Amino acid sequence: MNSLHDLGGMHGFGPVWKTPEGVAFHSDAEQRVFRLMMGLMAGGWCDTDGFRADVESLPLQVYARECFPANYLAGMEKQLERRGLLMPGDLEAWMAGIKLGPRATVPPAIMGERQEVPLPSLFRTGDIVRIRSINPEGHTRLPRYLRGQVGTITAQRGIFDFPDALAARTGRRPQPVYTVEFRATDVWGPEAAANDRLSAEMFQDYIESRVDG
């Protein structure tokens, strides 16, 4: 993520929301939005990462005036017209009560089924690895207060797609993930409590290079 998609250690938003322990939703519209996202992509009409990939590219005006209920579902309304189970002025017809034509009826693959053949590991738990510094235009999971920062790695996690290479339709490209350590101070800064540290699932494509400790 990018630009205002990417909150993780941005300030100027005021004091972030709380919800009571136990409960998932702020309103029944987000419960609502969540279960048809939910049937969407269980029905194969949409996809994590693209769905991810079509909220980010709405404008920054609209993404930060609506609530997540609506950047939601203007998300899954470009999945669905790419998809061609939407047409352009579709939902404007269908409140004002017009029936609408035939649409398809089979969501298409949203990836094909090439097999690729995963990226060979070039890292193992122990290393002191340092982040790529990227600032992508399309959607990336890389957060930007990790990049460029220096960690450890503490875990393989297997192989797994690649979400950057799946949200832009460039293919699949499986890879090694790894859990990786920072020192709390080294990404907050000297204000950060010493002995913290956070961690992080990193795909290797995220990992420039080790670091001699």
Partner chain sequence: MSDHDHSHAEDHTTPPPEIQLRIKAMESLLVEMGVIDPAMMDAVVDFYERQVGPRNGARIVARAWADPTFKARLLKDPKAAIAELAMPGISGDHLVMVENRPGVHNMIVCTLCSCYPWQTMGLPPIWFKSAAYRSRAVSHPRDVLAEFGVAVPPETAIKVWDSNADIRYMVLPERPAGTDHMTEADLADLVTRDSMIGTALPLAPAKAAP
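The form predicted together with the partner chain, contrasted with the form predicted alone above:
FYI, this one's just the chain on its own, none of its partners or other molecules.
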């Protein structure tokens, strides 16, 4: 999804700002929302990839406020609706003293339990590879600024489930993950420093092919 969460390289957000060390939570709301999320994830009512997809799907003007507890609550509400635990309007009704009808009591499984065979590893450390140019409307962990770029595989990280498929609930699609290093000047042009490098993880499905020469 090409939305505002995919921030790498965007302009206009101003200088960075800092917050002090030694503070786990900066507000009561931040702590409550974190606590709620941990409870829902433990119970299977919210999953990482689905939750990220739902936060990314918030209206741009809402996401742009960067009020993190508000955005996370909205993401969790969407997750609960998807699982049939709450319907839109339920919380308002309950707050008004109206008793809710029967709702899901057990979270539906996100996907089948079947063990899928991982994709065979196609690349090795040292390979020069081109990243795919994709524009999926669904969730992906391939940032826009690296699409179509050429980089070098610097590490093989093992087999991981594919977040794009998990969020779409089409299966696990386990596959090799590689760390790929890019030259900053390849990605950003001559204004970047010649010796700077960027690294990111690439699921094998994000890699188009080896680049010869």
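Numbering follows the first chain given and starts at 1. Rigid core here is just the name for the largest C-alpha set that superposes within 1.5 Å across the two forms. Please read all numbers here as calculations on a predicted model, not as lab measurements.
Superposition on the rigid core between these two forms places the CA atom of Leu146 less than 2 Å from its counterpart. With the core held fixed, the Cα of Arg124 is displaced between these two forms by less than 2 Å. Relative to the superposed core, Asn135 undergoes a C-alpha shift smaller than 2 Å between these two forms.
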